[in-house]
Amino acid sequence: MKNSMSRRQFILAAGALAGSAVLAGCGGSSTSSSSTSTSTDSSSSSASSSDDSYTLVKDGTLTVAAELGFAPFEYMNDQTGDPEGFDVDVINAIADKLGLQCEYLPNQKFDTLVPLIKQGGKADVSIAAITITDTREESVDFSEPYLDSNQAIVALKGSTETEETLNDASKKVVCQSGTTGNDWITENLPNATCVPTDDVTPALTGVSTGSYNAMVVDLPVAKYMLTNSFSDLDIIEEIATGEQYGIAISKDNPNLTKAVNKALEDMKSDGTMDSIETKWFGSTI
């Protein structure tokens, strides 16, 4: 699991997604066929020899799964109904370098993303600010890291809460289910009541209204959401977890992982990644 930077209010429109078969990042509708990449674009990172070929859910298309309520990394534009954000720009740039179109599946719950990629057949990759962990690597392969991150504890402005005071049976600390924030609460606030939820916006709203004492969430997301939508909240502590985000890919598709890594390498060397980071975070990370 927002990329950064602002310009809109974010209330997740999950209901709006339910009726759409596929959300296009830069392509059209998706189908369920498996094929070998056939791009002949000279700039493509997909090798032309069969030894370096990879399979795709839909020929010519990179099908992406994500939880689309994690601004600024991925969220729904409430005007266009299309996904946008830092991760969306990254995966669109990767698809472009592979000579592919890019399509998003309807919104998924975060804790279903790794199992979905492991199962195969529905999406080729998942990019959703997913921290690379040993446990997740047992199920899927990851690309090389594309962004570093830490965690943050968020509470009401003027709150006297600290990590120590939150570690109490009377305190409720919210997080997004299946995230490293969820893991951090379990490990470091064992006496508190951990409240996993599906979406970040309702969780932060609960902190604003007093339903929860605090939230643990990825630091870039906290900074973005507090700047743009939750001015009544503060980051009361930054937690140096040293996390790195990666793109999840099936272990059965190792050449796609190689192709994605080559595209990321090219994006870092040609300035594309710096440009995307500056767009969303105001500077390179």
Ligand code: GLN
Contents of the next structure:
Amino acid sequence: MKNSMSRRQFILAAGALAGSAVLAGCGGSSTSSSSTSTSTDSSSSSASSSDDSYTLVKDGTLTVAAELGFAPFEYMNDQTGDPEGFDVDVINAIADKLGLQCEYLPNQKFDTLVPLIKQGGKADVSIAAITITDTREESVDFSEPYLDSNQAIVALKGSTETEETLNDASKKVVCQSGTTGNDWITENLPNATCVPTDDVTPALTGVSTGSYNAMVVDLPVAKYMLTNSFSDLDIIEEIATGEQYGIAISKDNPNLTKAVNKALEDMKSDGTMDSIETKWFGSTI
Ligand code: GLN
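Now that we've seen the form predicted alone, could you pull up the form predicted in complex with the named molecule?
Once more the chain from above appears, this time first in line as the rest of the complex follows.
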């Protein structure tokens, strides 16, 4: 935890010095910031070497697209207005290793992230607890997996709902649109009324108030949200989908994927990944 905190503090300080909004959701700025190469890893691959070169939307900056309502992976800090979370720490550590500053685009809808990376020109990467799937791999490349995950069914505490009772047209099961949770409902609860929405928090509120009978969402998010904001809800079933999260990068930028993979490998061996996991999950996963 100490490691990643000091790394983050350094990045924020470096951003302040360079006069650019690091971590802020202020995409669209045309300010070009040079990387703080004096204090970054000397092992980072250089964007200028012809063999390993990759393109960036903005010089010296790793521009990130994400849906910022998926705690503990990415969410807006109400006080600072900056994105925070496990993924935010991971991508900042990667940018640090590449000698780049990290800048987030404003909040995006989850189901637009893969198309946005595929289309190019707006963001270099998307990190948003995105599960690596065959369908998505047709549109974008993914980094090596950086975290394992599963799904959860969330309902009111004391509810008698089960997978079987929910599989009925009278039952509304909410999810975030275009997610693997959405796919799971379609495949496994074909008779239920599936309700895809944009945002997790209002969806869970809808389960609390009885608008929906249940929500299907990534297990770590369910655990975090129930502990921190929804004490009236319960995980009624954990679904072992065996998903893995990856960072989405354009197929036109294979050297960026290579550089990100090298940074992830280094972070696994130098303890950075362990310290970020411990910071957000209390232990390594
Ligand atoms: N892991 C899930 C998916 O990739 C949900 C991600 C999310 O909602 N941010 O579909």
